[in-house]
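Presented as C-alpha cells, the chain that follows is alone, the form predicted on its own.
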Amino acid sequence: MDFVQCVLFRFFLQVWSEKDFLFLKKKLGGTHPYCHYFKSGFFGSGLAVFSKHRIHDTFLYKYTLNGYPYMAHHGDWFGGKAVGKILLNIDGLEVHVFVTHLHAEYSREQDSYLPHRVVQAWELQNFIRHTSAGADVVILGGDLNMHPTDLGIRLLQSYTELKDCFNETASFDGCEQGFTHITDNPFTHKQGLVPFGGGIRIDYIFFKGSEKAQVSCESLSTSKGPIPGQPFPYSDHETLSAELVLYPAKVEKGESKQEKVCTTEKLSELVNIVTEARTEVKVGLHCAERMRYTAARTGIMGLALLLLELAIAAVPCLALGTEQNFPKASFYLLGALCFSILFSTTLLYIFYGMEVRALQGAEDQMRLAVGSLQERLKEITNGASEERSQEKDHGDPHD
C-alpha cells in the first residue's frame, strides 16, 4: 500500500531560555523552517517544536502541580512543566502533535514527587483526549521522567491508546533497551543509574492513527555519545528520533466477538490503573494536608512570639519612666525573625492549600472516571449475556 507522507519532526523539549530557542531556530531554519516556542517557565524556559510542515495552530496547558518552589536545587517548579500542542495539515490529514516534559524523579525509593507526576500524567491524557477528538493522527513526544512500566505511562497509554515507537518500530538503532539516560553521558548522575543496569528509558515518542489514517513507525534511533567533532553530547539525555509513515486506513465493518472481549479486558485494566492512580493521589493528599497543618501551627507560634514582642515593646509606653531591658539590636533581630517565620509559613500555608485543592480535584475526577468505566463495563457484560441468551433461544430445539 502506498504511504501518504513521511512525517519528520524535531522535538527540543526543555529550552532554558528564549536565547537558546533563537539559536536553535537559526541553526535549523534551513531544514525545519516552521517552529514555535511555548513559554512556560518562571525565568523564560519552555518547550519548543521545530517542523518541516507549516504550523497552523498552537495551544499550551500548564500542569496544576509541579513540585515545590523551595526545592530550588531541583528546578522543576521554576522550569514550568507543561504540555504544548501544534496543529499540522499534511496532505489533507489533520495531525495533532504534543510535546511535554514531566516532573523529574530524584529518588526511586522515596519519591515525594510521585503524586505530582501521576496528576501530570492524568492531566496529560485528559488534554490529549479532549483536544484531539477529530484528529487523523496524534503524535506525542516528551521527557516523561517515568520508566515504561510506571503507573503514569500505563495510565497515559491505556486512556489514549497511544503506541510506543520503541515497541512498534520495524528498525531500532541506539542505546541498549532504548535507554535515553545513560551512565556514559558526562552530564548525568551515574550513581543513580547503576541499579538499573547503566541506563533508563524515560524519553518517548507515541503515536496513533484513526479511521482515516493508519500510522506505523518505520525506524527509531537514539544518539550514542558526543557530538561529532566535540568531546561532549547534545544534552544530559540521548536524543530520540522516529520516522513515522501514514497510510490510508482500512475500512472495518462491525465489531467481532473477539474485539468485544478485548474491549472488556481493556476496560477492566483501565479501572485497575485509575484506581491505583487514585490511591497514589490520596497518599499525596494526606501528605499535603499534614504539611499545611504544620505550616499553620508554626505560623501561629510565630504570630504569638511577635505579639509577645509587641507587648514587651509597649511596656515603656504604658509605664512612664520604665526603660527597655532588652538590647535594641537583639530586640529588633528577634522581631524580624518572628515576622519572617510568620510571613514564610503564611506563604507555605497558601501553597499547600493550593496543592491540597489540586490533588482533591484530581482525585474527584478519577473517582468519577472509575464509576463511568465500571458502568460501561457493566453494560458490555450485560449486552454479551443477552446475546448469548438470544443465541441459545434461537438454537436448534433438537440439540
Contents of the next structure:
Number of protein chains: 2
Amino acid sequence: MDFVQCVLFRFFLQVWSEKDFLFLKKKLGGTHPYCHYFKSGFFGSGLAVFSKHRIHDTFLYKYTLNGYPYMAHHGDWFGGKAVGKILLNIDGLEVHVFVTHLHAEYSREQDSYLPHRVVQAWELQNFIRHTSAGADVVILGGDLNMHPTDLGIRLLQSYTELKDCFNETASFDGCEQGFTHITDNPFTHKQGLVPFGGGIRIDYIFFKGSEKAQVSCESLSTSKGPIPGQPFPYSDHETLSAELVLYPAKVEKGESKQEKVCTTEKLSELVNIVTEARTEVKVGLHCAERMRYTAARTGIMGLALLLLELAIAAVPCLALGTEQNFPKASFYLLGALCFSILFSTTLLYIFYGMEVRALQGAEDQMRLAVGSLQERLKEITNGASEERSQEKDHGDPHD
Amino acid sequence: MDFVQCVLFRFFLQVWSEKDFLFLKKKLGGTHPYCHYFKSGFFGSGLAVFSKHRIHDTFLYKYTLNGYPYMAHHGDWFGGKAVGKILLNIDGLEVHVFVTHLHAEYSREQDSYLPHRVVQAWELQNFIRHTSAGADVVILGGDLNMHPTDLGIRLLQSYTELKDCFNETASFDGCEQGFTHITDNPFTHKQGLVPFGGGIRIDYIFFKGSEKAQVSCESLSTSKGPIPGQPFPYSDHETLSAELVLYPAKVEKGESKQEKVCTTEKLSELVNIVTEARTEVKVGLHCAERMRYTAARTGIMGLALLLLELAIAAVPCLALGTEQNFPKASFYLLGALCFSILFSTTLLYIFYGMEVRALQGAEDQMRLAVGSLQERLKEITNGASEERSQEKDHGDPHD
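Write the structure block of the form predicted in complex with a further copy of the same chain for the protein whose form predicted on its own appears above.
Next comes the full complex, and the chain you just saw is listed first.
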C-alpha cells in the first residue's frame, strides 16, 4: 500500500499555567481534537501538545538538572524542564512525537548553565533512544536553547540520528537563516543577539524514519514578527511549522563496505562528542563541588558567630566590660542573622550535594557509553582487518 | 544456533550510601566485574547492579511521588525511589534489566502512601513498556513493597505481561510461600506480619521473552534468616535469587481465534485494573487537595495572628489597658511562632500543590490509556462480529 500522509499536530512548547492550556484547548478543539498537557513545572507550567490524530499513550521525563531555585529572576527552575512523549498511530505507522524545552542561555560568554544544558541534552537523547526502539517514525519538536553547532545539538543528532528539518526541507519560508529568536521581537533582549547578525536559531523540529517508513520534510516555515493585524507576536520566539510526509520505506538489506566505513566514522565522531560532553560535565562538577564547599564554609562561620554571640551573652564580662550588658536589639538581630545564614547555607549545601550527585550520575553514564562505543569500534575494526587478511589470502593462494 | 545461557547478575536494591556500594564493588569485583550505581536519593542512596556481562547502556527514571519529607522517620522521601535500566548483550540477545524499589507500606489498614505506590507502579510499567520495545529479554528485580495480588502488581503484570519467577519456577527453595519479609528477621516490625502468617512476599523477579528468545526460570530461592555462621541476616528482607535460562524462540505466526478471545479478555481486565488504579489516584488527589486547603487555612490563621499581634503592639491601649505594655518576651515568642507557622504552611502548600499536579498528571495518563484500550477493544469486537457475519453469509449464500 502506498500512502502519503501529513503529520498534523501542534506543539506549544512551554505554557506557563494550566489556564493557558485550557484556553488553547478550547480554541483549537475544532481542528485538533486530541491534546495532552504534561505538567512539568513547580507551579503549574508544562508542555502542551495538540493533535489531529488520537493520542494513544503518553510518557513524561523530567530532567534531573534545571538551574537554581535562587535564580528566581531567570525562572527556569520553577518552570520545570522536561521531555514529553506522545504515541500516535497514523495509517498503521507508530509515530512517536517528543516535545521538550531546555534551560535558557542568558549569556553566551559566561554561561553558568552550560553543564545543566549538556546534561539535559544527554538525558533527552537517552530518553529518545530508549523509548523509540519500536517507533516507525520519530519526531522531536523543541525549544532547545542551543545554536545549531552547539555541543548539545551535536550530541543529540549523532546519538539519535535525527535529521534537522531546516537542513532537509524542500522549501523554506521564514526569517533569515531560520532564526526563531530575533531582535524584532519586543520580548527579546536585543543586545545579546547583535553579535549573531540579529537572530539565532534555537527552536527545532527533528525527524527520522525507520525500516518501515521514510519521512521527508516538504516545507518549513517560521512566523516573521508580529501576528498579522496586531502589534505583538505570538511568543518571545518565532513559531516553527513543518510539513512532513511519510512514505512506505524501501527496505535495503545487506551492509556494504562504504556503510561500514561510515559507521566507523560515525562511532569515532560520537566518542569525541561524548568525551567533549563529559569534559563539560566535569567542569560543572568542579563548580558545584566548589559551591558546596563555599556553602559549608559560610555555614560553619555562621555557626561560629552564633556560638560566640551566645558565649558573649552568657558571660557579659567578656563583652563590653563588667558594667555594660550586650544590647538586646543587637543580640536579637545578630541571632536572627546567624540563624538565617545557617538555614540558607544548609539548604544550599543539600542542593549543591544533589547537583554534584546528578552531575556524577551523568558523568558515570557517559564514561560507560564511551567504553561501550569504543568496544563496538574495536569489534568493527577487528572485523574489517580480518576480512582484509582473508581477502589477501584468497587473492594470493600460492604465497 | 541453539544456545542456553544463564543470566548472571546481582541486584542490591537499595544501598544507603555510595560507600556501601564501593565496598560491595570491591568485594564482588572478582566475580561480577561490571556494575552501575544509580544515584537516586537525596543524600547519596541509590540502586546498585552488579553483572558478569558488560553493561552497554544505562537509564534512570525517578518516580514523581515518593512520600513526604516531613515523615523523616519513614525515610522513603530522602531515600529516593527510582527505576534503573541496564542493557546487556548476551550471545547476541539484547537483555534489558530493570531494578527498582517502591515506597514502603507501614500500615496495611491505614496506608496513606497507597496512591503514591500506585502511581509508582503506573510509572514503572510505563517506563518498562516504553523503553523495552527493542528488547529480546526483559528482567525486572525489585522490592515492590506490595503483596502478590495488590493493585500495583496486577497493573504491572497486566500491562507489561511480565511473568513472576515464583509462579513460573521449576524448583523453589526458600521461605514458606516465597516470603521475603519475615518475623524471624531482627530488623522487622513483627506485629505487622502476624495477620499474614508470619511473612509476606514483597520482593520479586519478573521476566519475559520475545519473538527472538524464550526465557524460563529454572530455580528460585530465598535466604532463610541469618547469614550462615552469623547471628544477623544480610538485610531487613530475605535475598532472592533466580536462575533464568534463555532459548532461541520458536516463532509462531498467525493469530488464532482463541488468541483473539484471550486478547479481548486481557484488554477488558486491563481496563478494569487501570480504572481501579484511577479511582485510587482520585482518592489520593482528594486527600492532597484537602491537605493543601488545610495548609492554606492554617497559614492564613498564622498571618491573622501576626497582624493582630502587630496591631496590639502598635496600639497598646487595645491590649492590656493603657498602663500595661505588651510583655516583650511574649511578643517575640508569639512573633516567632507566627513566622514559623507562616513559613512551614507556605512550604507545605507548595509541596501539596506539587503532589496534586503529579496525581492529576497520572490520572490524565490513566484516563487517556483507558480511552485507548477501550478503542482497541471496540476495534477487535467489531472485527470479530464482521468476521462472524461474513461467515454467516458464506454459510447461507441463498438467503
